[in-house]
Structure formats: C-alpha cells, structure tokens
Amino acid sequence: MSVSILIVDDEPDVADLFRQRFRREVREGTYVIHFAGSGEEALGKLADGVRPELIVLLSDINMPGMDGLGLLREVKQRHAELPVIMVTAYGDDERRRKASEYGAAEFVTKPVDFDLLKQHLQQLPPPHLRAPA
C-alpha cells in the first residue's frame, strides 16, 4: 500500500533531488511524492486532501511568505496527528528549539542524509494507527 509524502520547499531543484533519491521507492509503490513551493500552497493541498493517505510533511524552514516554522504551527493546529519533519540549511539551536516546541517530529539539516531520512520515514506509524487529534 502506498502512502504520500508532502515536501514543501521554495527551491525547484529540491523536487528533482527528492524524485531522484526516492526513485526506487516511488517505482515500487512505497511512496507517492507531492510537492508544494510555499507554506500557503502546502496548506491548500492539505485542505484539498492528499491521496493516497499522507504519512508525513517535510518542510524547509527558510521560505518567502509563510516560513516553515509558521507552516508547522498551522499544520499542528489543523492536523495535530500529522508528523512534520523540518529541513533546513541552518542547524542552529534556536530553530531546533522552536521546531520542537511547535511539534516537529524531527529536524534534518541540509544537505539531507537520505539514508537517515528514509530510516526516519520507516519508523513513522501508519496513518491508521496514529492517535486522533
């Protein structure tokens, strides 16, 4: 059974990188990868419903408009049970503290260690086993 991952990043090359690094998992039907170029676009996709069922949202922190921390806060208000992994080029303690305070499941620093990220994804509970909000 496939599950979805929503990746939020304003850099277009990030989508290409994720497509390349998850090519095998997508081909095998493990994951369906969705992309949003902004926090606002991501909230729109969540409101419309992502299919197959969304297992995790990965968001960059530094984006124009709504940044990743703002998106994290909105997502947790609307979909408290949805795991959110924050991805950033900046690994400073203040961002980590805020991401943790706002409910981030993980905090990943760029360049992304895709093997480690895939391990994190495999440890996430299936959507039907999550505690309701």
Given for the second form:
Amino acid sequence: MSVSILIVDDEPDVADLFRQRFRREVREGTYVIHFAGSGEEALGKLADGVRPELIVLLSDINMPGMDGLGLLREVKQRHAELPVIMVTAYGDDERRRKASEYGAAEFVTKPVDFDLLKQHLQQLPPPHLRAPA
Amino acid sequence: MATPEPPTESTTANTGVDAVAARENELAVLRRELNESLQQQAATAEALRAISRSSFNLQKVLETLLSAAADLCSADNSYIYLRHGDSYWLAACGGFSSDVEEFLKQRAIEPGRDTLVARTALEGRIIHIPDVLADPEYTYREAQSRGGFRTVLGIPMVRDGMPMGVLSLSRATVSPFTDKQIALVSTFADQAVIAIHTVRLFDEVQARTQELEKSLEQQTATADILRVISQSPSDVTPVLEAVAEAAVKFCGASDAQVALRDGDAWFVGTHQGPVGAILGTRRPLTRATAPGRAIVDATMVHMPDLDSLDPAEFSEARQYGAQLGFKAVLAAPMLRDGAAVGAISLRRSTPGPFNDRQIALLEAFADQAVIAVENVRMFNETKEALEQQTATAEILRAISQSPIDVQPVLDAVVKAALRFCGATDAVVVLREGDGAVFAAHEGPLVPAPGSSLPLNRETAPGRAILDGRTCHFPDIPSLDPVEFATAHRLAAAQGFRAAVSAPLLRKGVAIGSVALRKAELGPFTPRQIELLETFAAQAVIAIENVRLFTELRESLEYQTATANVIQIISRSTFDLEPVLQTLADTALRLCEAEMGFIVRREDEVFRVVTAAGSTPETLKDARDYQQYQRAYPLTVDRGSVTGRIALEKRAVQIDDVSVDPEYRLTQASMLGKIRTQMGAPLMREGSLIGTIILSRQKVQPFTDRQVDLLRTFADQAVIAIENTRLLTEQREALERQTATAQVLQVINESPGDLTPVFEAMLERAVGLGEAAFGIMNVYEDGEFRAVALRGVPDGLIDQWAAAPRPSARNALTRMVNGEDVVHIDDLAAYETYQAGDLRTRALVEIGGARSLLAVALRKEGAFLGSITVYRQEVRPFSDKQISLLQNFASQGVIAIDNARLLEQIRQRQAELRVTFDNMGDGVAMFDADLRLAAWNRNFQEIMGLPEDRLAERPRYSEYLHMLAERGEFGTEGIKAELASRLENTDRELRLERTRSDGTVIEVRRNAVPGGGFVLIYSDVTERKRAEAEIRAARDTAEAALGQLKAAQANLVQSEKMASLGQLTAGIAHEIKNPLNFVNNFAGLSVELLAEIREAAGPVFAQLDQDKRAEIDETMALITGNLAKIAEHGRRADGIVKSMLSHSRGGTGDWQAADINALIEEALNLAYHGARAQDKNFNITLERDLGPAARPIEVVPQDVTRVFLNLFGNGFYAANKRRLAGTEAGFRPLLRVSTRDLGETVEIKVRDNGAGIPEEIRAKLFQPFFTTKPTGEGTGLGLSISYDIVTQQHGGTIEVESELGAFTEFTVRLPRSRRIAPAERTG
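Could you give the coordinates for the form predicted in complex with the partner chain, as opposed to the form predicted alone above?
Zooming out: every chain and molecule, the one shown earlier first.
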C-alpha cells in the first residue's frame, strides 16, 4: 500500500533529486512523491487532498513567499497529525528551536543524508494509525 | 841612706866547727839581723814618715820607698811601674841617669816574658832573674844596655787581688838577692801599695770635695741666673749677661758671649770678658764660626785651637779669633723644640781643649739661657696679647659708643695703632670716588685729616687700597723717586721716612687703609704689622656697622618720608603744589642737599615749579634761582642738569657746575650759589614730564645711594603729578559730561523743536567756555541764520544786519571753507579787524569781543552751522574748552539730525498707514491691556467680522469668544483652546487652522515691546497645498535616500571584515544549495551508471568485444568524471563550511589556558603541516615566550586557529622568499614572542618574508582576500583570525611590515573574558 511524500522546495531540481534518490521505493510503489514549488502551492495541494495518503511533508525553510516555518504553522493548524520534516541548509539553533516549537517532526540539514532520511521515514506511523488531532 | 850590702846567695846554717865562731857568727848574724831589722824599721819608719809627711805627694812616697829598698837590699837601681789599664808605666825610679829615666818613662810595658816587669805582671809573683843576659827569654836589651843591670828582682804590687804595679830592684853585676832581701823588698812593695791606695783615697776625697765645691758654685750660679731671670721677666739682656758671667766664672774661660738668632742671621746679644766682641751687628748665619755652626747644626761645637782649623772652612772663625784675640772656643746651642734660638760660647786667649765638665756646664747654661729667652718671649707675648686686647677693647668700646658715627672709631683705631705699633703717627685713609681722603690721624707728624690723597700706587696707603694687601715701605728715601713720587713728596712734606699700610677690606674690596708712619728709617716688625692688620679689620667692622646702621636709619627715615609724602599725596587730591613741595623738602633732607627743585616740562622747555631749601637762607637762594629760571626756561641741551636729563633720560650729576665746561646756567647757579647739582628724570609712560633736582652750595658729589633715593622721589613726584592730572581730568570730564547730559536731556525733551536745544547748548558753551557771549548759527542754502544767542551785547546784531557778507577771513567763512575750529586770540589784532571788516569791527567795538572761539557743526563733511563764543578780554581758550565746544557742536549735529529724522518718521508713519491698510495679510493689534487697538482692512475681510463689533475695541478674550461663536474653532475643546490662547500673550504664537470652508489660515501672534501683541492672519490655503506636494515629493526622495544610505551602510558594513557574518552566511548558503545538487547528482549518476551496467549487462555481453570495450571505457570515463565532480564539490563544500563556521563565530568553550602552551602546540602543528605539504620546507623558529604564563581566559581552539593561521602565513611568506632564490644564503625565519602587559597579553609573530606592500596591508583582514595562488588559500584565514581576536576575544590584531625585511603581526588578548565586547553585546 503506497503512501505519499510531499516535498516543498523552491528549487525544482529538488524534485528530481528526491525522485532519483527514491526511485527504487517509487518503482516498488512504497512512496509516491509529490512536489510543491512554494508553501502556498503545498497548502493548495493539501487542501485538494493528496492521494495516496500523505505520510510526511518535507519542507525547505528559505523560500520566497511563505517560508518553511510559515508553512509548518499553517499545516499544523490544519493537519496537526501530519508529520512535517524541515529540510534546510541553515542548521542554526534559532531555526531548529522554531521548527521544534511549531511542531516539526525532524530537522534535517542539507546536504541531505538520504539513508538517514529513509530511516526516519520508515519510523513514521502509517497514516491510518495516526491519532486524529 | 843605707849602704847597700853586697848581694848574697841564700845563706844556710853552719855546721858548727867552731861553735864559738858559730856562736859569734850567729851573734854576728843576729847582730846583723838586728841591724838590718833596725835599718829596715828605720827605712819603714822613714817611708811611713814620708807617707805621712807628703800626704798629697805620692811621688815622694814612692821615691822614698824605692830609696830605702835599694839601700837595704844593696841594689843599684830601683823602680816602680804602675798599671794604667793593661799597660805598665814607669811611676818612680832611683839610681838611673836622667836620660835612662826618660827612656823608660816613655815606654809602656805590656805583661809578657821579655822584661822583668812584664814577666812579674804576667805571673803575678816575685820574679828573680840572677842575670838577665843569661836569661834566654829576656829580650829588653835596649833598656838593659842603657840601664846596665844584670841581676833583677820584681815584686808584684797587688791590692785586693788586683795587680797595681811592679816594684823592681836591679844590680849592675850578677849578684842575686838574698831571701831576706826579697822578703824585705816585698814589705816595701806592700807599703807602696798602701801608700798608693792612701794617696788615691785622699785624691778621691779631694776631688769629691772639689766637685762639691764646683757643684755648689754652679748651683749658686744657676740660682743667680734664675734669680736674674725672675727679676727681669720682660728683658732678656740681664739674664743673658748673668749667664755669660756664670759661664766665664765656672767654665774656666776667659770670656763668654751669647749669640741670638734672627731669622737667617745672628748677632751677639751679650758679652762678658776681656776678649773683644762685636755687639748687635747682624751676621749671616753660616757654619764658618763656632756660634753659627752651633746654631745651624744645633750641636755643641768645640774648637780647641783655631789656628789648627781648616782656613777655608773656618775662615770667619779664624778671622774673628785673630781680630778679637782668642784661640779656643766652645759653643753650645740654645735649643728650643730642637731648633737653636742662639748659642752661648766660651773663648780663651790660649789654645787648649775644654774639659767635659766645662762642656756639660756650658750646656746647662745654654739651657738656662733658652729658658730665660723663652720666658721673656712668653711674657712679651702675653703682654702684647694683653695690649692688643686692650687696644681692641678700646676700639670696640668706641664702636659701641658711636654706632652712627664712624669718626670716633677711626680716631680710636689710629690712637691704638700709634700706641701699640711703635710708629710716629697713624692715619686712616678712606676711598672716596677716584681718590682717597685722610679720615683720621694721630701723632706729631703734619696732620692731614680731610685733605685728599691721590689714589695711586705711589704711596703705601694707595698701594694697600689698590692691591688689597698690606704695603710696607721701611725706607722711603731709598724708593724709586719716579715710581713712588707721591710717597717721596708726602714723606718730605709731613716728615716720615718709613710707612706701613694695611687695607680696609670689605668683601674683598678695599674701602681705605690704615697706615703707620715713622720719622726714622727702619722696618716695622711683623708683629706690629699684624697688629695693624687687626686694627684695619676692626675699622672695617666699625665702618660696616655704621654703614648698616646708617642704611637702617636712612631706610627708616626714607620710609617715614615716603609715608609722609604718600599721606600728603592722598590728602591733597587736587592741589599738586604742597605735594611737590613736600617731595622737594623731603628729598633734599634725606639726600643731604641744600636746595631742591622740581621742574615741569612745558612743551619744549622746562620750568622750575617748586623750590625748597634746607635753611631759610638756602630757601631764599633756591627761590632766587627759581625766579631767575622763570625768565629763562630750561631747554633740552647739555647746558643744565635738566637739559642733560632730557637728553639722556637718566639721573645726571654735575660735581661742580662752576668748572663744568658745558654747563651754561652760570648766572642762575651764581644766584643759587650752586656748586654740585644732581637730578633725576620724572618719566611717565616713557616720556619725560619733568625733573627733580638737588643742589649743594659746596662741591660734594651725591653718593650713589642718594641718587637712588632721588629716583624714588622722582617716581613719587610722577605719581603725584599723575594723580592730580587724572583727578583734574576726571573733574573736568565730569563737568563736561554734566553739561553734555543736560544738553542731551534738552534734546530728548524737545524732539521736534531745535530752538531750546540750541539755547541750552549755547548757554553751557558760554558758561564752560568762560566766555562773555555766544552765537549759534545754522547754515542753510549758503546763508547763516542765528538760531540762538546768549549774552550778546545790544546793538551788535543790528549792526551785523547792516553789514555786508562776512569777508573771506572771517571765522564763519573759514569754517565754511573747511576749518573745524577757528581760534583767534585777539580779534583787535586779527587781520579782518585790521582790514576794516565791519562785522569784526562791530564785534570788537560794540561787543567788546577780543578772544574768539568758533567750532563748526559738520555732518559727513557737510557744514551745518557753528557755535561761536567770545571773551571780552584777550585770553585764549584752552584745549579742553575747545574740545568741549566741539563736543557741543557734535551734539548740535545730533540734535539737528534728530529733528530731521523725526520729520522723516512722521512722513514714514503716514506712508505706513497706507501700507498697513493695503497689506495682503490681516493685521490686528492688541494693546498692553489686551484690547484691540488697530486693524487693517484685510483683517476685517479675512475674519469677516463686522465693523461695529471691532469698533468696540473688544478685549482679546471677547474677540476669541466672538470667533468661537462664529464657529471658527470647530466644536470640540473650545474652552481649553481659549484658555491656552489667553495664557502668556506675551509669548509668540504660530498656528494654522483649517476653517470650516476648507481654507487654511496661518495665525501669528507677535508680542510688542511694552505690552500687547500683533495678530497676523494669512490665507495659506494655496501655500499649504503646494507645501504638501513638496513634502510628499521630499519624503519620497528622503525615503529613497534613506534606502540608499542603508544600502550604502550595508555595503560599507559588508566591506568591513568585522561584519562578515551575514554576507558570508548568505553567500555560503546560496552556494551550498547548488553544491548539494552537484554532489548529489554526481553521486546519483554513479549509482545510475552502476544500475545501467547491471541492467544492461546481458545486452553488453552480446555486443562484440570492441563495442563492449568502448562502452566500458566510456562508462569508466563517466564514472571518473563523476568522481572528479564529487571531489571538487566536496572541496567547495569545505570552503563553504569554513565560511559558515566563520559566520557562526566560535562555538568552543572559554577556558583558562596557558598562552605559551597554545603557541607551542600551534607552532608544532603548523610546522609539521608545512613539512607534510612540502618536504623541502624548512624554517628557523625563534621563540621568546615571555612571562605570560599566567593563565589567560580564551577559547583555545579558536585562538589556536588564529595562531595556526599566522604561523602558516609566516611560513608561507618566508619560504616564498627563499624559493624566489634571488638572495643567496637567505634563511627563512619565524619569530614568536609573548609579553605580559598586565591586563593583556601580547603575541608577536614575525617572519622575514618579502613583506606586505602598503596598499595591500589595509585589505589584509578582508574576507576572500588572498595573495596566494588560486587553490592555495581561501582568503579567509586572516579575516577569521580578525573576528576571533577582535569580536570574540575583545583583543586587537595589527600588522606591521617593511618590504624586503619583515612582516609582524601583533595580537593583544585581554586576560579575562569579561573585557570582550562580543560578550557585552551578545
């Protein structure tokens, strides 16, 4: 049974990177990868509903328009149960603190250690087991 | 005398053949024996008799004994040798011819075996030689042949075991002595011993007695001498005479003399005896005479026979001996403290030595003579000291008794000098100017007190003064007649022939001298001279005392006088005369003058204004002099003291005006009987205003001190004159100011009307100008118009009216032509009068005017009018009066001007009203009571207020209510608005109001001086709109500018290495993202390739080998490329990471660390790092790690990073220079030093690289700036180091470098963390 991963980043190549890194999982149908170029787009996609069931949202922090932290707040207001992993090149304490405060599940710094990321993903509860907010 | 028996051999007893015969024989023997015994007894008795008889004559006894012995023993010869020391000498003999006796007498015999005596003496027993010719040991052949003896007998003479001599008998034939004879002779020998001993005892007693007698005599003599000494304590002569007498008496001399030493000479002091003597004459001290030698050598000199002396060495002694008749001399030195003060000598007319006793005695006499001489000397010294003390005491008494007068002291000095210095007379000479005067005199020589002595080196006193040393002329007639001409002249005139003078020295300078003069020739003794010098010193003390006392007294007098003068100056504020009089009186008194004058300057001449005299007579003389001078004022030339002072600007003295060739005031000085004159200048601000002069009617120049004193009086006179001048000026100024003020008041009180002003002015002008009348004219359109008259005599104006226009030289015309002041001393003598000008004639003849003063009223060159005042006598107006009149003229001008201005103001006011009404703004004025006072038309229109309401002149509050009623202020808060407006109406107010109709008005309220204010209303609607537009535009522009500035500031900030953080981080992140892609995709591509290889493996296997190989190769290339991409990506990532760590700042922990340990560690790391990179790298490391060992609080890892950086750079720079290879023998060097600076630690890192150019040095700490080739440095090392040191640690980092020499980085880190600014701000 497939689950979706929504990746939010203003860099389009991030989508390619993730698709290629997760190509096996994609090929095997473990994950379906969705991509949004901005926070607003991501919120739109969430509102429209993502199929299959979304297991995690990965978001960059530095983005034009709504930044990653803003997106995190919005998402947590609307979909409190959805795990959000922040992925950023800025590993500073301030951002870490805010991310944690807003309810991020993880804080991953770039360059992304995909092996580690995959481990995180595997530990995420399946969507149907998520406690409703 | 007994007949000698024939010598017999020793007899033996007969064997009695014939008993009878034997008996007879025996009887005969007995008889003979008896006979012999009798003879022997007789001889002995004779000997004893001889002994007793000739108790004093041993010789006689011995001869008697010998004679008896020879008789009894039938000897041919008999003799006695006596021992003297070790030798035996013939003492007595019998039976020898005189020549044999003489022979024997002259030969001493030593103990031995060669002669009888010698052998007897040697063996100490009786020696009997039957035949000397048969005795082999006997060798005294000469004596034997002369004496002819054969059988000899020697008996030793012994007493108390000591050999005394030998008694011998001899026979001319060989005939030995019998035992009896031998025994007999032995008794004689014993008797001789007794006799000799007796005689010796007797002699000893005799000698002792004699000695005692002599000793007694000597002691008596000594006692005599001592008595003489005690009787004549002050006179040595009697003592020496007694000594000489005693010496003659006790020393067995025919004559004695005492010689005394006097320096290098000696002379005979006393003489006693028949030998001639040369008394008193001084003779040079040589060793050629006995006394001389005794004195020089300080030893006894004994000359037993002058004739035997070496004629060369003792020529003098021999000469005196021959001359005076003596042959032997003994001289004993008179020794005091080892040196001879003289000698006492004994002389004899016959040659021969003096014995020991005499010598000893003479020594004793010499000692006594010394005692006597010494006594006398001490006595004399004591006496002299006493005398000197007495003299000193007398002088001191004189000093103490006359503290203010030196004369008694000088008199005492000369008296004492004369009394104690053994002179004919004594004088004191004092220096006075270039000469000297006799100040004191004592003695019978021609007295000369008061008379002068030329001060030159031709006299003793002169020399003493000039040389500052005592001068001694023992023999003036013998002095050089040219060099000592004065001394010769004075000596001849006053009758002295020797002189000595001691200088009176004060502070090394001779102020005079004291001199002793003698009528007879001869030197003064050192003692007299010494005493004279003492007196001189005392005289100086006295003079000094008197001088000090006098100075004190003068100073006191002077102060009192000054106080008096000052008192007078302060008392007589306006009246100068008494002040000057007091000054002149005081000056002449204190300077001991007879007349005093104060002279004032009047332009180019000087006049005596004050005269003073010490007595009524001299005062009269002084006044005569002044009177005369009045007619002949003094001029600036050398003809008078005042004239000279004017030329020289300093004090001047003329010692004697009657002989001064340049002095000209002969008439005046005769009137004043002036001889010596001295004066000082009165100077004010560098210019001469007068002089003060002192005069004496005799020639007696003033002393320097008096000149000084006069100068101070001059100063006081200047002060007094100045004071009076100032006071007078003040008073006059006050008068003028009062007048001016009055006139000004009039001007003020009548602003539009000039007439009262002119009248007031003229009234004061006439009054203060001491004029009879005055006229004030105004000049308009070429005409004069009288505007004020004061005291003008009747008829004068009428006459003028008839007169034609004033002539060219008329005062008024002259002023029109440009003169400001016309001053005519006497109109009657003036040219216009002379020329018959009618106006002038009218003035003089009708008005009685004589002196005229006219001043012009002139404004900016234009002639406006004049003030003229007239006196009815010839008395010129003073400068002050002229200036006063000019002052009034100026005020007249002002008044005229004021009147004109007032008129102009009135006109302007009218114009202003029109302007006011036509102003664009609305204007309303409120007066001090805050009532509406005035408004213009626009006000009424803008505010739309009805005319009638305004005409009521509402109060400000009513006015505001009026506006409020009309809705002018809107609806809200009107009360508060009004209240605030009503407060502080004297304060300026400015506000804008948008009215209900949308128009905007500006209201300004300006306070008016003296109360009230002006309200100005302007319609500013249009303006406001335009302003709003402009403001908007401006705001936009400002915002843009602000942004620009911010951007610029940011840029500047970015430029600065301290603010690297944000920029770097931003850039780093921006780079990091694409880098991530590069790395990621590169990695992915490798994976993908592997997947292709895997997936396409079977397909590839089907391909032919070439294709497969090509594909494999291509794939390998791709893989390789990807690896390269990944590698370079990682490199870039490394750079980015370091940038990020930089931007993040230090993250390490603060610790207390040992800076030196950190440096060592970093140095090691850097060195090995460099070696790892380049095997050929080498460098000399120098460490000078100072006592910075105290822990320092740092972030060790960051500080280490800084050090690594600095060391790495240093290594690089030094090594680069080595690699450049241009300097042979260059050795790279890095020197690290630390130093403890207390609060901070200093670290210096110095390399000997090529240095950093000036232009680069500034960029050194900028990020990304590097001098290394691409890839070798990031350009961040120093930038990071900078941040670590300055930002993180609050320290400093500086660089110093010299091209081609060195680069040195200096890092200073604070010891403790709290100083770091990063901590304070972060």
